[in-house]
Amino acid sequence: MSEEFAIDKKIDITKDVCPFTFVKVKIALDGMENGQFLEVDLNKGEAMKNVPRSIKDEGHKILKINDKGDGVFSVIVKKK
């Protein structure tokens, strides 16, 4: 069964490298209200490792994480 979520946000951060891969989405985040949904589209490697424990370490949730292909991801995270 597949999860649907309402993304309020969506952002890519493909193009950057650490540590603004998470200064990005702690931007985006903090522009959101409580309980919204961001979608962050990311690379595998560093930003992969990196960015999930980040937005767990503020306390946000990660719901979900799609292998896109190509060495892309997609995170959906609920904001606390």
Second form
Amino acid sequence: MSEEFAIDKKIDITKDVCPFTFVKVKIALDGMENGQFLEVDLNKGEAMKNVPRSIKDEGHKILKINDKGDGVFSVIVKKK
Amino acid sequence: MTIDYKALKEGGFMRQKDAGYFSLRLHLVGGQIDADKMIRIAELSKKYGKGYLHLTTRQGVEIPYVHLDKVTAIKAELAEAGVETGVCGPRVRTVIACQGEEVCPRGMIDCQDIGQKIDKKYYGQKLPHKFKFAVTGCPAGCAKPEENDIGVQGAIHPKYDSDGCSMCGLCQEVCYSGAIEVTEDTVEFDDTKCNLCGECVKSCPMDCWRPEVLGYILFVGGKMGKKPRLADALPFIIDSEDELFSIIDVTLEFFNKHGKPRERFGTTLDRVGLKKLMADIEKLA
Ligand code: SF4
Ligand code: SF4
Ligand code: SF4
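With the form predicted alone in hand, show me what the form predicted together with the partner chain looks like.
Now the full complex is given, and it begins with the chain already shown.
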């Protein structure tokens, strides 16, 4: 369903562990303009429990979370 | 020369195996201390002890190997640095606390602030036996509320409002207790499974989960030691700081009234009954 948004950048953190998961998201967002869209692929479990929440804490907007199957979710973030 | 061990003990001087030496317990709250004070304590351990500090299992600091002759001198120097000595014996001991909402993303209450207030109000108060407090920010329970005579824990009772919900499923993912089920077009909440952790509230991108009640869960009667006993949780959320302290007051009065000398609070509760304490608490309302 990600085609609903014009994604500006995509990252995959399914091979990373905490805290690199969130650090990578943060670096990706830091390199973007306000209002741009980032798509993050992450794993169910630890990453899903912590990363979206940290993104919210930083003030960015999570627009959508898609279940891609096989325990992977993609999170669409709008940079604040 | 006669030595008044009792007076020494009240001042936090723990008698060591080695004759004439004490491990000097300091007064800390929530395991936090100003860096300059810590530097001063380290210096004094070099001057009066063996140049090392012992970090206790309850977030305290002790200076081992202080000789009896130096007791007055080290106390004076500590006082100058604004550091008090701790307490031992049958009284309210060091209050431990996690970093709480100020620092930890999972925290729901300001544990350091609550810890300071508990310390201010009750520290050193005499009771039938030693009495330990712990303050922890969420059900992760890093400060081990169930192992203390009184444990305070942050709690959120959440409420779902479908307005704006995108059915993204995140709340179901973050809920460790399986209290939330997100289907195609509904979000189901099973109140009975909720452990009040507040994760749904903190995570939902659309703010559909809000705290209906934000407050404290009180654990009573926990202890470790030779006969461990985990604390009982009072079966309701305390929704204000004033109420929290009124209930703690009642609990301590209860212990003073019913506790036998040298009986830990948990044992008193087992003997007299949690119901009786609950009845006293209900009289407050
Ligand atoms: S008890 Fe909760 S708030 Fe406190 S440190 Fe642990 S996870 Fe954080
Ligand atoms: S996290 Fe929020 S938006 Fe997503 S399904 Fe749960 S309530 Fe709805
Ligand atoms: S407060 Fe915690 S346990 Fe209760 S529904 Fe929310 S996430 Fe689940």
